[in-house]
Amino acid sequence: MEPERQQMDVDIVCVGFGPAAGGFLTTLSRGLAAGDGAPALESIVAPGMPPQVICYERSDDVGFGVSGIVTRARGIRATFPDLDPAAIPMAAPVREEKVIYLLDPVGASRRSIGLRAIDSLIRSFRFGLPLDHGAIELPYTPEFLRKHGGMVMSIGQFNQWVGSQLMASGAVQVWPGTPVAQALIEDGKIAGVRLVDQGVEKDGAPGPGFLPGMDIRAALTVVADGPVGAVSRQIDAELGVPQGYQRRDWAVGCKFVIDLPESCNLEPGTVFHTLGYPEPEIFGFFYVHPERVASAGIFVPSWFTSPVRTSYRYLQHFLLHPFFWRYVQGGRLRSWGAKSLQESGRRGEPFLAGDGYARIGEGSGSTNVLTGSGVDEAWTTGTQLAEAVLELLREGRSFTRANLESTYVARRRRSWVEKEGRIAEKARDGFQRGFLTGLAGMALSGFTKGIFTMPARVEEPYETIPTPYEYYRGRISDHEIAKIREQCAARCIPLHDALMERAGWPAIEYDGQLLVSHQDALLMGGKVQAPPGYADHVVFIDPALCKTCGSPVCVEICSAEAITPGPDGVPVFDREKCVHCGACLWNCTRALPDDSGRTNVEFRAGAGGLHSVEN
């Protein structure tokens, strides 16, 4: 029996607070008041008042977004023409930008014959390039990758800076710590959202303090819940997706925020883009913020076919590369974090608008997969929607699909976000055929403005993952792998450390400051909080499928080891450790038998997560 729910009526409700919602709410709030401060527009639900606008964010604070970024900031600067980066903590203008190819210093990286030949040639001849601590600085940074004139930032600090201005304006309300469970879909129209139930057991059953989630009814629902948002996935499932839509390219980004040692002489605004190590498929970044602080991280993509891929362990090897270790040795971990990145870009664009709703940000397919840029694009889609909403409000037109398409979608189609997104649409397809082919495909797309691309069939992530026996064939015997699996299962720990070390990766020598265990990182930097009274947000739909899984990548990739092997073959989820990165959703290797493309992991709306405004 459906419980009785309280109801609140507003004009506009927004799901998720990130750069896209920040751009939307900032632009919208400026248009809601006249020059003298009086309301410029009137609310439908509260006559005589300005429009009632409310934004709900899952995280416990608007500053808990996870990402260190470098961005050209074109859309952000258009909103804030006089922006001084010094006004935002940890922001700095880009001063120096380099692309670094990292050679393998330990001999354990899985490199193709072609790449090994290239490495040998580099070590032997160098082609006029200086070999610097086992790395080569490329003589040219492609134009499509350059962030000249942009900024390095912390998304957490940027979101907090934007949020403080919004709250001070009084024009909109932002409610952190309030996850949205689902959209209210009525006859193909979205009529608002429902907040998650509280006072429930982990399985969702009502507990002693049960409080049904409130229904927030609105004329317009703005969906900005990112790449793994529950509301976005519900809309796709119930209202459909465009022809040709596909979301098969993903990555998990994992990063450290580091207090650099006094010996480090890197200037704020220094940007390193890396490739080649710890595995060829893993790209990295290193951004220097003011006050001797750096963000260092890697992207572990869906086309990296290791069944024991682990972002945290690979990040430590990345930092231990001689090129970076000279800068960070003696430094201290300030915070850390991880998030999923939807890297299908324009090809992963859903319906941007429908009756009663519009979608913005990364979940709307705005990320540029050629330039590796998403924050400024997300912000810009938010401003475009706000301009459209203000136009419709002033003209007294309703938020129908036709009206939103003629205003919001039309603006987006005319913008640089659309133009550059189309250029980048197939830029990474070549990685389905190998690392070198992927680099060639990116160059081909970038230099020809997307006219020519590297053709390849983009597979679902679960279609590409081999078993550990297949992946390590010729390096580790089946018998030894079986023994390692048995030992790790008995201890309820992932396989990656044991198999990587057996394959030649050196053990991480913890120093207690920067190099710490995965679990110590949960305590030292970026603490996790999971308030009681909420249901588990990671659910294994069919336990029988889990028991047949030979490659539980959901366990290996879990950013905080919140998913561990279970005694009966079904993984165990610990909400007290989950950072809400969503990597388990796309790293599940068991597809449901209904041909929906969904995997056996369901990632629902949930509270808590990582607590760090520096990420």
The other form holds:
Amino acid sequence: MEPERQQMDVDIVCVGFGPAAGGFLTTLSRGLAAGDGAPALESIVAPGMPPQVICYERSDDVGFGVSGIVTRARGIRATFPDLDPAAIPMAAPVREEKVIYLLDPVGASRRSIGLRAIDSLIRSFRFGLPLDHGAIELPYTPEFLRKHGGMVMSIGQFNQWVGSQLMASGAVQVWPGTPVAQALIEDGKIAGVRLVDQGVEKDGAPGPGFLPGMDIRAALTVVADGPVGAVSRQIDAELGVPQGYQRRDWAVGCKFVIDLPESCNLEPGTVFHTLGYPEPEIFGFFYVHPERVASAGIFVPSWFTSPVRTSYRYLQHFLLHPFFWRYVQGGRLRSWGAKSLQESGRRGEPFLAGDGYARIGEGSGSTNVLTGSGVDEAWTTGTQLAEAVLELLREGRSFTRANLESTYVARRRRSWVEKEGRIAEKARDGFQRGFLTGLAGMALSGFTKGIFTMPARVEEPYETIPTPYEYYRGRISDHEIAKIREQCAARCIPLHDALMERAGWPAIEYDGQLLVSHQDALLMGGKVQAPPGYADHVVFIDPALCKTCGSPVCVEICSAEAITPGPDGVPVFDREKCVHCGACLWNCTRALPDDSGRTNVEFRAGAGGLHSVEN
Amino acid sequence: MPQFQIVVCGSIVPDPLQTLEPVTGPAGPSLKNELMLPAVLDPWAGHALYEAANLARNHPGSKVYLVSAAPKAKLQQVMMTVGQKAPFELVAIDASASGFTEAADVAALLAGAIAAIPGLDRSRLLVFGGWESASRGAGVTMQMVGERLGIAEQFLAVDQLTVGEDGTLEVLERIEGGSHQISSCQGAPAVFGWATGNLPEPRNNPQVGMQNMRAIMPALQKAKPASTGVPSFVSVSLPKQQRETRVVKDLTPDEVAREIVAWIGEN
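The form predicted on its own done, now the form predicted in complex with the partner chain:
Whole complex next, starting from this chain.
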């Protein structure tokens, strides 16, 4: 029986607080006040008051984001023309930017014949080339990749900075620690949101102190819940998606924040983009913040077809590359984090607006996969929606699909976000055919402004992942793999460490400071926690389907080892370790038989996660 | 049924999940990257606040105030989380919450703010707070607040407060040796330094948040800066503790346990 739920009426409810919602609420709050500070507009639900605007954020603090970024900050600077990076902790203007090709120093990386030939050539001409600690700087950084004039930032700190200004304005309310379970969809319109139930058991059954999630009814629901947001996916499932829509390109980004050793002389604002190692498919980054702090990370994409793909372990090998190890050796791991990136870009754009709702940010397909930029685009889509909302409020027009399309969507279509997003739309397709083809495809798209692209069929991630036997054929015998699987299953641990080491990757020698075990990382620099009284947010829909898997990539990719091998082949989820990266959603190898394109992992709205504000 | 004015003294502390590192700066000791660290309501004060909210709910007509001395920006951030938990009116003082402050000065600030609450009725006044603080456990602040307010009835390490129909108060206090002591007094005014109490953290309630926030932001905007004396510290350090990670494959649980005990002994 459906429990009785409390209800609250507001004018605008926003789902999720990230850069997009930050842009939206900042622009909106400025427009809600007249020049003298008095309300410029009136609430419908609370006559005599200014419009009631509430934003609900899933994580326990608005600063618990998980991304260190370099951004051109065009949209952010448009909102804050006098922005001084020094006002935001960990922010610094971009000072130097390099693209570095990393050779494989250990010989374990899976490189194609073509890439091996390139590596051999570089090594053969090492005395004539600027080879530096097993790496070579590309002589030219394409304009579309450059972030000159921009800045390096911690999104956690940026969110805190934006959030504090918003709250000080008094015009909007932002409530962290409050996940939104679903949109209230009535006759094809969205009438608000329902918050998650509290006081429930792991399976969602009412427990002590049961408090059914409240219904927050609003004329406009702003969906800004990111790439794996539950509300976004519910809307797509129930209200449909545009023709040609596809979300098949993903990546999980994993990052360390490092206190650099005294010996490191890198200046704040130094930016390295890397390619080539630890695997050719894995791109990396290294950003230097003020006060001798760096963010170092990698992206493990869906088109890296290893069935034992792991971001944490590969990130350690990335840091151990001689090019970086000279900078970080003796440093200390301050915090870490991980998140999924929706890399289909504009091709993954859902309906941007409908009756009673609009979508902004990464989940709305704004990320530019050619320039590798998402925060600035997300912020800008938020400001565009805010301008549209203010226009509609001033004119007394309602939040219908037609009105939102003629204001918000029209603004977005006219903007640089759209123009550059179209150029980037197919820029990464070539990676489906290999690393070098992918690079060629990016160059083709970038230099021809998207007129020419490298054609390739982009497959669903679950269609491309081989079994460990197939992936390691010729390197490790089936018999040995079977034995390793049996041993790992008995110990309830993932396969990747054992298989990678058997394939030639050296064991990581933990130093207890920078190189620590995955489980120790959960306890460092903010730690992971989950408040009691919430249901599991990762659910294996059909356990019988899990039993047929045999290659649980969800276990391998899990950024916090929150998913481990379980009895009878059904993985076990530990909510208290989850960092909400959402990688399990797109790494499940079992598609549901209903042709919906959904996998057997349900990633719901949930509370808790990483308490780090430095990511 | 008695109606109370319950004033909770509670400040903020760095999120206990963070790695904290004391450093000495030009203004005395502080925490490394303190301004960047996320903050939470001091857990001891949190217990006091939730007990106060529960008491007020069971005694209609009662009202809860939260008097908090903390940096305004950080306090605002914490209110974004706490504001949904229980109805209260915030009285904000823009002051340091680092823990490296003089307890007597903090007590003076709090007592002054409490005395200045409009319409304060001493015959209904219950002053709540934590008997300790997660930032620096002087353990004396509530007592000094009571003294400055001229309240003689003081209870520390309180786990339970029961109110009689006639307004008498029965108090369960922790005492040495793991025992409890039951005390009673005729009624308000009284000071209570709470231990953990018995109540769980309340669920987030959006309606409570909406109602609180309308008064929280004006209270924060009105908060006046105040300074507290900084005592002289000879040295400040964390307990000696060093993370040591080692993978062992062939040890029995007993051997692992023995090794851990030996390691603890060394530290």
